[in-house]
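Take a look at this single chain in structure tokens; it is the form predicted alone.
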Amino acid sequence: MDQAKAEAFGDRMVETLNAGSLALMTSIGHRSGLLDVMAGLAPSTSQGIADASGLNERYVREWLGAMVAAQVIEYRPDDATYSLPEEHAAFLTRDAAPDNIAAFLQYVPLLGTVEDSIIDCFKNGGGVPYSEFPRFQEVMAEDSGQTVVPALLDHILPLVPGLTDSLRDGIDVLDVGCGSGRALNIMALEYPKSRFTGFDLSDEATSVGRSQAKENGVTNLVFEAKDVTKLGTPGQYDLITAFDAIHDQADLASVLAGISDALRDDGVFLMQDIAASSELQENIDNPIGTFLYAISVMHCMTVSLALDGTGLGTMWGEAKARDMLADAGLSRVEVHRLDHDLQNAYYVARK
């Protein structure tokens, strides 16, 4: 045995123990608003931070201890004050989006809630259904709210030449797996002459989108709770979008075939999905590869298997995606990356 290698790995595991703990503490700091509050405060005592955030001082003080030990928050023992450096706030606050890593760290405790069920699947097969994941749609909405929604009009839609002009003139658009419909609401407001439809299996999510549309006063947008494996709308849409909604489908082949069938002959399918290779060895250098495989084990793969699906998982990769798009009749495919978006690729597919 290489003793130096063993000791280095042991050190790495200790670092992982601390990093996992920091992920939990950062998620709490994000959800409670502590990080946002501290970004706007001068160095303050634990009581001052608790008062400013409206939280219990004892819990705030112990949380501060963890964050100081992690060297995220700075502590001055002479006056017992804490501060969040500007350089750290740039990656930890809502104002820092799309660079707010704290929002993504919510996935760690969230996925931990289904660990017992996942272990059972390791032993007996099957999967864990969507219904067992608390807050997942909420966190996903915040995730896309940082990466997709702000870039939608200026960066994502222009990936398709001439699309924004067509949207201004008026076309028919479908969003598959629309969730709470944030992207659709933005598009419906921006392009009042176009007609937008959102399908999602979750009635709760589509209700949120419907309420937002009503609040926005848009009349060119409808939502429907629908199984997207059964679109049943041949040749009806000029543009179909799917934002992080394809790889965890139970019957992905049927979904893609339905999308192809629902497009008009000159229509476009714009799909945002995880930027990865279909080959494991090519994902080793992915800066968030471990996280992406973990979220596949803990969510994307298992929710598909829970529905007796294929369980392709988060890391199905570009080659597999191209093959399946071609099998569905979408053989002309371009893949794009955006500078601000570490985790996603954008597929522009045509018949």
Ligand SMILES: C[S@@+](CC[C@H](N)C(=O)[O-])C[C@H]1O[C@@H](n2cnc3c(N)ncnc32)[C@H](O)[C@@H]1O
Contents of the next structure:
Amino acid sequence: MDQAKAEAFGDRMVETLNAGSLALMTSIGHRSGLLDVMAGLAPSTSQGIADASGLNERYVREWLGAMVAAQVIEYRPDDATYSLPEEHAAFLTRDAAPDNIAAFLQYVPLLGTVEDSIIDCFKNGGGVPYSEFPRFQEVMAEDSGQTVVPALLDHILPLVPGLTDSLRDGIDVLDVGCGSGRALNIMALEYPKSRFTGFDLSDEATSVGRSQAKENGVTNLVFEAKDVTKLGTPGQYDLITAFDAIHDQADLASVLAGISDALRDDGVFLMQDIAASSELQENIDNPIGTFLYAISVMHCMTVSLALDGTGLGTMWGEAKARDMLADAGLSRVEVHRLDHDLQNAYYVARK
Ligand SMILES: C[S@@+](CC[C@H](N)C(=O)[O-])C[C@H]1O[C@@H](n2cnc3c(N)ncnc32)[C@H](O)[C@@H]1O
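Can you swap the form predicted alone for the form predicted together with the named molecule?
Okay, now the whole complex, with that chain kicking things off.
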């Protein structure tokens, strides 16, 4: 045994204990609003921070202890004050989106809620359905609110030459697995002459999208709680989008075949999906590879297996995606990366 290698690994595992704990504490800081409040405060005592955030001082003080030990928040013992440096706030507050890593760290405790069920699946197979993830739709909406919505009009849609002009003139658009419909709501407001439809299995998510559309006063957008496995809408759409909604499908081949069939001859399928290789050894250098495989084990793969699906997994990768798009008749494919989005690739696919 290489003793130095063993010791270095031991150190890394201890760091991981701290890093995992910091993920939990940061998620709490995000959800409770503590990080946002602290970004706007001068150095303050725990009582001052608790008052400013309307929270219980004892809990706030213990949380501050963890965040100081993690060297995220700075502590001045002379007057017992705490501060969040602006260089750290730049990655931890709602104002910092899309760089707000605190929003993504919510996935760590969220995935933890299904650990018992996942262990059971390791023993007996099967999967954990969407309905067992208590805050999934909420966290997902926040995630895409950071990664898709701010970049949609200026960076994502322009990946397809001429698309923004067509949207301005008026075309038919479908978003599959639309979740809470944030992307659709933005597009419906921006392009009033186009007609937008969102399908998602989740009643909870589509109701959120519908309420937002009502609040926005848009009449060119409809949501339906519908399984996209059998779309059955031949030649009805000029543009079909899917934001992080393809790799976790139960029957992906049927979904892609339905999308291909639902597109008009010159239509485009714009798919945001995980930027990964189909070969494990090529994902070792992925800066968030561990996170992506973990989210696969504890969400994307298991929700598919829960429906007796293929359980393709989050890291199906570009080669597999291209093969499956081609099998569905979408053989002209370009793959783009955007600077703001470390996690995803953007596929522009045509018949
Ligand atoms: C990872 S979420 C992405 C949601 C949304 N596109 C976003 O970016 O916020 C995947 C979504 O696909 C939906 N979904 C999964 N399988 C589906 C199916 N067969 N039919 C319709 N929706 C499905 C889920 O309910 C979930 O809302």
